[in-house]
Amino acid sequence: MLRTLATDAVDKIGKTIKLQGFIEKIRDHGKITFLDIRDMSGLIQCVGENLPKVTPQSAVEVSGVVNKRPSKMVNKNIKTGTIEVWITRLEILSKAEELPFDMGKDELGLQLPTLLDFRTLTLRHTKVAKIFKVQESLMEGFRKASKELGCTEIFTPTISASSTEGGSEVFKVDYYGHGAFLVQSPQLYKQMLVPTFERVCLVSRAYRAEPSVTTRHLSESIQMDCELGFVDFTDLLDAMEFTGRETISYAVEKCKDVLNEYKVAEIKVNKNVPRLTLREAQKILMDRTGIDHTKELDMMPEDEREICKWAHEEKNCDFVTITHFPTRKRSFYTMPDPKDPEYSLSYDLLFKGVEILSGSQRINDYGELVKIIKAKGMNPENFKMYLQTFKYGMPPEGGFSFGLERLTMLLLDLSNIREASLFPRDMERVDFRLPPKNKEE
């Protein structure tokens, strides 16, 4: 007999199938145990008299006959809430030991630590695993987006010759004996295949060895690029802008159950999202509460949150695009504004109060290039390939880049970015929690 996933068995009433999947919760009656058993496509009910002891998350396979509940008994939460298969035959694949927490409550409540050291298992609870396939839409909308932009799909290297931004938060690697680094971004390399592909996307790790540990901030991160040639920097916010909210109304359409699961609010997606200068977006803030931050060369948590109110509120959008930040306070890649050099070409796209995506304007002229690298106190030697590219024709070109986790996160309204990562890595953790380091190490 054929297997017969959860979902499927609706359509099936009075005949018998065959399930194959894992104990979700167990009511014992006695004589009579019902055993909810989930499988990929969803949960079922079973029900049979005198079986085999089971224990929750165990691997079985169940044959029995598909029957109409009671109307008194009918789940309407679940898509099978309509039947349930009385059982003729059941066997233990595999048997779960004995579980550290209940899994069978709609709601886990564990402490984060917890959850993420028991992460296979945590896993596996309805409500957890569905963020990831929330995440999943995420990143179907993105690439969507993308192709309808006439993006090439690309994949690059995690490791590279230089550090991108130039920084010390990297990790360096021993490269059979040579000096190597794990990607910042892939933002290099994308760049290189502007004058190949003229607009490429990409999906790609990310890693900062940044020495702290945020709720927003993960060590490896996935990250999704755009980047595009022969734009201008007003071409580029349409873009940009365009991808964000398709990206994000498709998963919104997509997962409307799990926003609803999550009592997430109805997501304000305006096609015009306002645009802010930063300097214009500190007036703002000043006005809203009295607070000068106007000498501040970026935006602090709590300004994006404001902000972010204040398109809630005016423009009835969960959006907001900040541009403009201080050029000095850009990667070296970043085009200044001509028309005030002092401040760059650059972006950043907020949503719910916290920034999901940052982009610019990229300079395209190897020699201004070069002379930013020096004064930067970089080596262009390390820059070799990379400036290849522009000795040989660069149009004028610029992109973005979102984070999925903290997307993710900013969605379903996640307390925690490692919620958001099916194995989170931070300075404290790679899988389990690492122990203290020897202060004379």
Given for the second form:
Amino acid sequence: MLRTLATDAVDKIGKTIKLQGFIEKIRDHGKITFLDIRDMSGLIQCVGENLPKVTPQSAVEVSGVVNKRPSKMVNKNIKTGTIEVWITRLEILSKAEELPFDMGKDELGLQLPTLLDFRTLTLRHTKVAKIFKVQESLMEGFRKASKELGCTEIFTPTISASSTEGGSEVFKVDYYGHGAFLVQSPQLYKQMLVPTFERVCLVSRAYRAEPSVTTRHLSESIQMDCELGFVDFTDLLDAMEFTGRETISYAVEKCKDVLNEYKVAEIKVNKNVPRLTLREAQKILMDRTGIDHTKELDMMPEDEREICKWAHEEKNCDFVTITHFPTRKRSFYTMPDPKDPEYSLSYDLLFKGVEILSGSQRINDYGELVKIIKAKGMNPENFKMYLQTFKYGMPPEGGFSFGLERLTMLLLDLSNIREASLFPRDMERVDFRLPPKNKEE
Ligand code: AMO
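To complete the pair, please output the form predicted in complex with aspartyl-adenosine-5'-monophosphate (AMO); the form predicted on its own was given just before.
First the chain shown before, then all remaining chains and molecules of the complex.
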């Protein structure tokens, strides 16, 4: 007999079907036992008499007859709530050992370390798994939007001869006895592809040896990037806001049910995303809070939260664009504003109180790039392949990058980015918590 998926069983009343899945919940009423079985399509209630002893999370195969439930027994919370299956055969395909916690509750309610230490188990929980369905939709939305911009999707290396974003947050790799790095972002490679395709998009791993543990940083993350040639600063702002709006709108539409389950408030996606320079934003913040951050070179986390509140209240929008960060605070490839070179043609897109995207117009002049690389104390020899692109003709260009886990966390109002990563890495964890380091090592 062919396998029937749980949600297809609703059309098979009176028929005998074969289900395969995992035992989600067991309710033992003596002779009669109710089993909630989960498969890739959802949950289904099965019931039988004198069943063999089963344990939660065991993989099973069940044959049985689909029955309509009496109206007062209908469960409106699941797609198969109008039916149940009367079990005629139950085979245990793989028995699960005793679980370390109850997996049958609607909310797991575990502390983060336990949630991560038992990751392969907690990822099976329906509500946890849905986070990654939302993540998938964000990725689909991003791909759709960047294709509309005319981008070609490319796949770039994660081992690089040079560090991308500068700074010390870089993982060094022993590459056959030579020094190499894990990319801090796909930045250099996406730029190298502009002369080939003019417009590219990509999804890449990014590695950062983050020196601290925060709720919004991972050591390994997923970035969704675009890089566009023959554009000016306004074109870039338009393109990145378009991509941000479309990516979120797509996921909101596709995952309405999950967002409801996570009790996410309606998201305000205004076509006119408010745009402020860093200095303008800091003035607004001073007026609202009385605290002076106008000398700061970047937005503090509390500034990001407050300016998003302003955009929500005053501009009816959950996004806000901040431009013109100080040139010395941005990576070497960022174009200084010709009108005021202390500030750069750079931007961040904030969503629900946190930065989700960064980008900029790039320096596209070979000589300028060599100069700035040297000025930052780096060796142009380490950027030989990158610089080659500019030697042989590079148009005005720029781009941007979204952090996928951060986007997922914010969309679902999760309190920690680790919940939005299947297997999060930070300075204290690779799969499991790392043992404390001996200070003398
Ligand atoms: P940036 O460093 O701002 O820019 O990164 C882009 C976006 O990626 C996410 N992000 C992170 N997410 C989780 N953990 C981290 N440690 C982490 N670091 C960054 C954020 C951020 O907005 N090359 C430039 C982009 C460009 O100019 O095109 C870059 O990487 O959401």
